[in-house]
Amino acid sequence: MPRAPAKTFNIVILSCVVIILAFSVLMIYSATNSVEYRSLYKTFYLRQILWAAIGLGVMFVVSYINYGTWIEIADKLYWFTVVLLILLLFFRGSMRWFHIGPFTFQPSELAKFTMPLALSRFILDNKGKAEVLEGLIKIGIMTAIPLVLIIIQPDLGTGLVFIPLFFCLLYIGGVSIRYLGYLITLMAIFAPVYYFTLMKSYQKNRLLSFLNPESDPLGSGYSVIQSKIAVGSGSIFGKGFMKGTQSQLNFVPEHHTDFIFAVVGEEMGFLLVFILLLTYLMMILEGLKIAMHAKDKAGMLLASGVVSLLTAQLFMNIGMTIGILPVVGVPLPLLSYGGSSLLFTMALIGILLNVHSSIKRSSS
């Protein structure tokens, strides 16, 4: 008898995405129902619903496109992204986005989509060469171009997200730990140079306030202090939906974007925060499972790249919210308000789903 076609869609990842998107709409509704946003709050949560619907469509479409196709056009997407970042630098000054009618578009979010593709393409095209000095220099330059363009916008947080991606794909690509150690040492040597010559004054203040937020409680340490108060005051069961004083009275800045986790902690409490984090963990573990069982090196690289990006953003956002990492302005994947971030994150998840589909098809 002929075998039945394999079910190729990953219900675990789809369920996690839907749960987080539902959290997102609810939390954005609450976060923007404050005095500052009172006349616009419907716009924010309705826009997020729109972006979520479009994002799900993007995810499904991308999931049905063979990931090999994305690998083939990765270099074109890479240079298109670089051109947009250069244009943004020249025509928008220190702004991070283009205005397109009532909407905004961030090329740095597009870079999160194109960099895993471009790095995977380079490693696949340079089998063996990526492990030697010449290959490492080339891939280092390739990563540095968009990273530098993003950092000088300035958008340090997004730039930092590429570093775990870079090392993850190099390791998966076969580069020895010894060479990776050399690269980490080189970056550690360059860090003081960046701090004293290129880092903006407000970024330095954020770093210093991370070490001692109480040194400037009304200035650079304000965001971290208010965020920690919000998360801590939620206790086990939270203050209740739309009853968080820190968020509703607008003490926590950017509480619908970068600091939305503080709203979740204050209003929903530890139990629902635990469920949310467990949902993220399930999605990440499922992504790792897909990477481990990918049918070829390309699928393994792409799945690993997607997982490393999502994990890095998750740790950086929550870390800055609870005060264990400096404030760098990274959105919480799928949860923070923002169209560009949501759409390109959903596109990355679509690629992950396509890698999973290829595994099921090859085993059926």
Contents of the next structure:
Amino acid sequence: MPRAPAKTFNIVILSCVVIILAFSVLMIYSATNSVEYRSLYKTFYLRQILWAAIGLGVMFVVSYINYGTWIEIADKLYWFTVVLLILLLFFRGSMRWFHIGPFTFQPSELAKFTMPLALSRFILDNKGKAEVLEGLIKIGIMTAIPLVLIIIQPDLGTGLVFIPLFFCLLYIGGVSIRYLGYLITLMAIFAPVYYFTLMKSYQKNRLLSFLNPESDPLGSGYSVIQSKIAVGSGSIFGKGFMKGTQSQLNFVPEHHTDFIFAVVGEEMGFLLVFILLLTYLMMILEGLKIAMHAKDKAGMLLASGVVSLLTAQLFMNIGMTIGILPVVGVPLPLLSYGGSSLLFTMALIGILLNVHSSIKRSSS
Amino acid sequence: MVFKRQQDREDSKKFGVILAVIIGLFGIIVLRLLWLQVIRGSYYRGLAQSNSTRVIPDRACRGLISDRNGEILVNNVPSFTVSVVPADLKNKDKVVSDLAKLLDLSEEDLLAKLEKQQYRVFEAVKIKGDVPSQVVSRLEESNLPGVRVDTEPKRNYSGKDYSCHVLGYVGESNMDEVSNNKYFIGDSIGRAGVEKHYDEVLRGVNGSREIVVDSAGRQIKPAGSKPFVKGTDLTLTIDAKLQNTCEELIRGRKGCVIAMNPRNGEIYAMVSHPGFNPNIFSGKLDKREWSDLINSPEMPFLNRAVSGLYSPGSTFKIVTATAALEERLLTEKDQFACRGIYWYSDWNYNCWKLEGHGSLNIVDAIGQSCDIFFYQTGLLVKVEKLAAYSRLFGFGTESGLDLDGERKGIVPDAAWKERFHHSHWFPGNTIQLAIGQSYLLATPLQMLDSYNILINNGTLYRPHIVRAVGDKVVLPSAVKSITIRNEDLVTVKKGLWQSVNLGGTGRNAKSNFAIAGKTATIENPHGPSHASFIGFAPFNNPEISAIAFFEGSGGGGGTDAAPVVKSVIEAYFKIKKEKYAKSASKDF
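Show the form predicted in complex with the partner chain, please, because up to now only the form predicted alone has appeared in this conversation.
So here's everything in the complex, that chain up top.
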């Protein structure tokens, strides 16, 4: 019996996505209006509208694909991603993009899409084994391969996003808290090793300047100081659309991508930012609800993965903009300018919607 | 079924944990935003504002300075000023080294200037003024971030080194003055002459412009401005024509000339040589040029007219004469003998005329400038009275001229000698003092003032160099009025007439304009003698008095100085006549 698709749709998530996307277009329009940006990025808001439209299309299409299909092809997708990341390393040197015609494509954004699928697949395939040491080592290596490949691009931010995903899925997958504790301890031991061996000096500077931004106000501490000033100066009601001096006059760098939240904070002010955060929170909590009520373990894992990825990116992005986390390049999901990020985020939300519609189907 | 339900319970516990983590993370963000935006909002708003606002000083134009006839002596011309906004300095090391090279400055100097304004990083710091246009165009080509070129008024002295000591010069504010918050970095401050004494009125009030800039320091739009208030114009008592005549008269000599109106204290001309070109200070001064000037043994910065201290010599004899007459120690009829040499106990003192003047009274003694007559007169008057009359005639105190750096000189007496030389006053000192030597030191202006008192029958007007501040005319003010009996005045003046007109020492100043005066040839322990002459005219109703004083000229006052004063006085009457003719032709 054919069913009206709209009924299977989660109206909360859909409306949150649309609201945030609309916000995104407006903020990118404002952020790229500055004197310096005008010539270069004038049409970025148009592009973002295009990406949002494509993204919505992708979301709808994905929401009709049975999430079981993703689990089936997860390992192939995983290896495809790994190969792309290796290719990127060989051909592009230290770059994060492939150029495809007029567009750029970020394999690390693809990895954000495939990792939750691949990790879910592994946990499902190794029921009862993932909880023990052998399984943990395997899944650890599986996560580490793309993570290391991304970190040496270098894209520390995207790499770090996988860590909360990893823990969240293992936790949902049934690994005991004790093991997770061991893992965290292990990582804490590894962190200083990483700091002294692999970390690039600019990343170290960022980390140090996070601890004390005023030590180098015109150097590595610059972006944090300026974005904090931007957000803070927005006060309660904001300076008004396109009236933020910090971003319009380019004091905040990268204010259409990673630092878009600085523009939001400066021009919209606390009240509107609070509403925006509520919108994100509603979307994420709705995702969590879907995960809870998923009809099977696969759906639960996939939905949790999406939720943890969204939450982690949101917290890392806003956290660095408001100066409570070091500066790492993570986009604000659905809001930052960038096609790859938007498309894969929308695809993940599409999976979430499919998990949701499967509950509806099974319950009806 | 049981298993499933247990699994469900476990799952919901896990999701509870995740929910708590998510809520917690959002809570952290919201709390932080409350702190940044709500609690510290106005603080950050201020930061954002100063981030994008630059303050560019809009320097006030200094007031113009013109002579008594409205001829402009000092004005302002536009010049390029290079400044740096420290906050906009990107790639500081490179910009500093490039800028230093372009401006021909040392990097240390440049950094020192920036260092001094480290707490006002959003204000432009003036690095160099008066930058030539070629350098400006090269600067603009290299487009250094944070470096600005602005147009600013530059002080221009149209007469070059003429009148330099009267006008003075301006220099850049130093750090102490800036830290008093009274001036901007790079402000022009009067450093000498009228520029210094009247700095407060000439300076005006600086304004400022605020501009909105982007993160690269590029000007986006003006944000507001406080216009400057132009400085007040000054009209001097100086007559540029007479001043220039004086400049040319003593060109190449070391000394000074002052010409003034004894009846109100207005100074028509005041020249001191050697001088300097004040224009060199308006721009950025070359260090070498500066040290050459400051170390010159000729002391070009010294305004000899008010800051040079000399023994007045024979021109002082009028004080000794007046004292003797006023104290009834001598009358016009009393005579002393001069045989060219005068013995006092075991010491002997010469007259300048070694063959002697013979017997002569006080009028002849002034006319012939007989030293021996005055040695004896001095001994009659005694040191305390001599010192008292010196003070009455204005020695030992500043004249009150409206220029800085005036010195008051020394009027010695027994107490003074005891204090500074730890020794008694000897009659020999009195003998020397009576002819204006000994320890007596005075500025040429004081010497001239002592004659002004005599000319004005006891009244002395404060000498001044500024006739009007803006529209406000400076009224003549009497410094003092001393009582001298008329017959004594007549007696002394007769001597001064004789000196010039009846074959006395001042005969070289004889002129159709009825000049009277007195010469002085002053012994100089450090080298050749000084020569001076003080004269006034017309004798019956003097409207001009003048002094010429030459340092170490070696010649006599009669030969070296008297002709100069004569020329000055004649030039004065010539200029006066031309002016009269001009205004008369205008009237009809």
